[in-house]
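Next comes just one chain, in C-alpha cells: the form predicted on its own.
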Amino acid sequence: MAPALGMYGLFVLRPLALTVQYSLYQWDGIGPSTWAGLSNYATVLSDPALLAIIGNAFKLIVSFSVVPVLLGLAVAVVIRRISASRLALTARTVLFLPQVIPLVAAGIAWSWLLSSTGVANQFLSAIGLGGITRAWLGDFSTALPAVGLIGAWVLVGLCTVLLMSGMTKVDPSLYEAARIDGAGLWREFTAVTLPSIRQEIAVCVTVTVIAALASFDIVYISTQGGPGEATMVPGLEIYELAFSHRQVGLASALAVVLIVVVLACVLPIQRLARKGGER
C-alpha cells in the first residue's frame, strides 16, 4: 500500500499542488515569477474568449457523452437479443475497434475523410448533394460538430461494451416475470434493463463527460483549435498558453478551473448512481 501511495503522491498529488501554486503567479516558465494572487482566475472567469473555449467543451458533451450512451444502449440491447449469432461477435469487434486504434491515427484518418476532397464529400456528390459539400473541419459552422462526430465514433464502442457487460449480469428470471405480466419490449427495457444497469450507465456517462471536458488529442490532430477558435477546448488552450505564449500562471489557473468543472459535473452523477443503487 505504501509504495502505491508514494507513487500516487509523486505523480498525481504533487503535480496538482504545483499547478495550484503556479496559478497564483505570473510566470513565463523560465525567468523569475511574480505574485499574482487570484488575478489569473479572475481572467479565466471574465475573459469572453476563455469562457467561449470552456463553452466549447460543454457543447462537446452532447456528441462525446449523450450520443454514445444512447446509441450504446440501443446497440447493446440489439446485440444481447442476437447474442447467439456470429453477427453479434462481429458487431462487438467492429464497435470496439476505435478503442484499440491510436487517437492520432484516428484523427488523421477522419481529417482525410472530412476534407473538401474526402470520402464524405465524394459520397454526397455521388448521391446528388454536392451543394452541401464543404471542408467540414475547416468551416466555422461545422467544425465543432465534426469533431463531436469523431468523438462519438471513438466512444460509442466503449459504451456499448460496458453496457453489454452490465446486461449479462441481469437475472433472466426478471425478464421472464416481466413477460408473464404482459410487458412488451419497451416496458421490459424500462422496467428491467435500465434499473439493473444503472451503475454501468453512470460509468459510461462519467467517462464520456470527462472525455468531452478534457478533450485534447482529437482536437489537436484534426483542427488544432481552428478555424479561428471554433474548436478550441480548454485542454488545447492550456497547452497553447503554457508552451506557445509562455503564460504558465494563466494556463495553470485554467487547468484548475477545468478540474473544478469536471468534478462539478462528475460528482453529482456518481451521487445519483449510488442513491439509485440503494433503493
Second form
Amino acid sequence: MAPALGMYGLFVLRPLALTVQYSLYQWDGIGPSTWAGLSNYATVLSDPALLAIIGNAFKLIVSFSVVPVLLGLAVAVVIRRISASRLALTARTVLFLPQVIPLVAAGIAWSWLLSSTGVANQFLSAIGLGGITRAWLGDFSTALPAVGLIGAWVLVGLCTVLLMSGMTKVDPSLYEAARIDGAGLWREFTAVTLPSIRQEIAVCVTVTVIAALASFDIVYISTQGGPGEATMVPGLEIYELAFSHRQVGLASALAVVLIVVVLACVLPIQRLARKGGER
Amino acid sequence: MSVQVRARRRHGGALVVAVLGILAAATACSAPGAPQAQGTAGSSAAPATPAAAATSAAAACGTAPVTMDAYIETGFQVPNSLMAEFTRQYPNVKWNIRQDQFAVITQNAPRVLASDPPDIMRLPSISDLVKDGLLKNLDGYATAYGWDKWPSSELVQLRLGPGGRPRGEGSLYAMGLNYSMTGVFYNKKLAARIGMTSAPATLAGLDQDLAKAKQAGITPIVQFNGGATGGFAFPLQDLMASYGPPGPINDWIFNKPGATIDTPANLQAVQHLTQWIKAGYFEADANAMDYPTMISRFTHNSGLFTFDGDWESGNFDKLMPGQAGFFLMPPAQAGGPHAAMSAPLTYGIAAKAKHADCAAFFLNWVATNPVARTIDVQVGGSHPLGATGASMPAIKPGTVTAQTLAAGSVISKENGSMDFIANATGAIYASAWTPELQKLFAGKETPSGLLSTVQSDYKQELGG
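Next up, the form predicted in complex with its partner chain in place of the form predicted on its own?
Up next: the whole complex, starting with the chain shown before.
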C-alpha cells in the first residue's frame, strides 16, 4: 500500500499540485516567474478564443461518445445474436482493431483517406458525387466533423466489446421468460438487455466523454488544430500555450479548468449509473 | 471544516486531504523557475573570450579524442555533410548527433539548452533564448576570428540588445551555416506552354503569367497552407516587398519600438494576395497541403510557380534537372529595387556547452574552409557566409542553384534582405499568421482584419 501510494503521489498528485501552482504565476518555463493570482483563470474564462476551443471539445462529444455508444449497442446486439457464426468473431476483431493501432498511425492513415486525392473523394467521384469532394480536413466547415469521424471509428470498437461482455453476463433465462411473455426483439432489448448492461453503458459513456474532452493525438496528427482554429481542442491548446507560446501559467490554468470540466461531466454520469444499479 | 466532514463520510475523502496536503507543500515552495534563471543568466552575459591563440584547431578542439554534442534539424543534409567532412579533416573530433523536426526543436529549445546543453544546435527564433541567458555571447569569437569584418548584413539578424530585444543590433548570439534566400521558382516546361520566355520584370507581368496559366488549365501557384505552418506567408511577404521598402518590415520583425505590420503598403499586399485567391490561382486544397506535398507536386509538374527558398535548389536540380527556374519577386514599378526574405541557417552554442571553443572553431571553419563552402552550395544550395571575395565553388551553369546564387548577389547589392515575418516573435507564426492566412484563403477574413489581428497578437506577446 505505502509504495503504491508513494508512486501515486510522485507521478499523479505532485504534477497535479504543480499544475495548480503554475497556474497562479506568469512563467515562460525557464526564467523567473511573477505571481499572477487568479488572472490566468480570468483569461481562460473570458477570452472568446479559448472559450470557443472548449466549445469544440463539447461538439466532439457527439461523435466521440453519442455515436460510438449507440452504434456499439446496435452492433453488440447483432453480434450476440449471431455469436455462433464465424462472422461474429471476424466482426469483433475488425471492430476492435482500432484500439490496437496506435492513434498516431490511425491519424496519419485517416488524413490520407480524407485528403483531396484520397480514397474518400475517389469513392464520391465514382458514385457521381464529384461535386462535393474537398480536402475534408482542410475545410472550415468539415474539418471538425472529419476529426469526429476518426474518433468515432476508434471508439466504436471499444464500446462494442465492452457492451458485448456485459450482455454475455445476462442470465439467458431472462430472455427466455421475455420470449414466453411474447416480447418482440425491441421489447426484449428495452426490457432485458438495456437495464442489465446499465453499468457497462455508464463506463462507455464515461470513457468516451473523457476521450472527447481531453482529445489530443488525433487532432495533433490530422489537423494540428487548423484550418484557422476550426479543430483546436483544449488538450492541444494547453500544449501549444506551454511549449510554443511559453505561457506556462495560462496553459496550466486551462489544464485545471479542463480537469474541472471533465469531472463536472463525468461525476453526474457515474452517480446516475450508481443510483440506477441500487434500484 | 467541510474537508473533515467529507473525509469521515467517504473513503475517497482521504484522497482529498492528501491532494490538499501535497498542494500545500508544493505551493509553499518558492515561485517556479527563479533560482535556475539567476544561475544561467550570469554565465552568458559576458562575451566568450577564447584562450589566447585558440583560433587554431589544436587549441580549440585539442588533440585528444573529443565528442561534440549536436542537435540538428531532420530533413536537411547540410549539417551532417559538414560534420562528416570536419571529422575527416580533424579525426579527433567525433559527433553525437540528435535530430528532430524544426517544430520540435522550436518547442524543446529552451529546456534542452537549460538542462542538456548541446555544443552546437539548430536554433529557432532566438530572442527568448537570449532573454533567459541560454545562449553563449559570441562577441569574443567574432573578434578573434574576424567575423566582425564580414558584411554586417550577413549576421545582423543574430545580434540582440541586452535582454533579447530589440534584434538587429548589439551582441552576436548565433551564427549561420549558410545564408538562405527566397523567391519564386517556376517550372520551365509549363512556362514554355504559356509562352513565358523570361522572368517577369514587374508585378503586373507576374499577374499576366498567372492569368495565362489559369487560362491554359495549369495550376498557377502550388503553395502549402495547411497544418501548423501557413505557407502563404511566403507569397505575402514577397508582395509586401513589391509594394514597399523592406526597412519597416525588418523593424517590425526586430521588435523595434512602435513598429507596426498594419501599414498601407502591407494592406495593398494582402489585398493583392486576396485577388490571387479569388482568381483561383492556388489549389483548392491549399489549406490541407503540407510542405512535403507542395514539393512533391511542384517537382511532378503540377503547377507553374511555387514561393520557396534556395534550400530547395539542390533538391530541384536533382529531381527535375534543367526544368526548374528561379527569379526574385518583381517590384510593383518597373526598375524598382528587389527584396527577399533571407536569413542565416541559424546555429548557436549553448551557454553551458562543454566544448564551446571547438564549436566556434567549427562554425568559423564552415564559413572559411573551401571544401566546407563547396558543401554549403552543392548540398545546401545556399550562399556560404564569410568575407566579401572569399572563394566560391564552381556551379554548373543553367542549374537553378546557379540562378539562386546569382539572385543572392542582386539582393546584397540592392540591400533588399528581410528576415521572415514568421520570426518576429516565438509564437506569431503558429498563433497569428497561420490561422489568419488559412481564414483569408477560406474567405473568412478580410485583408485589414488579418493585419490588425496579427498586430494585436504581436503587441500582446511583446507586452507579456
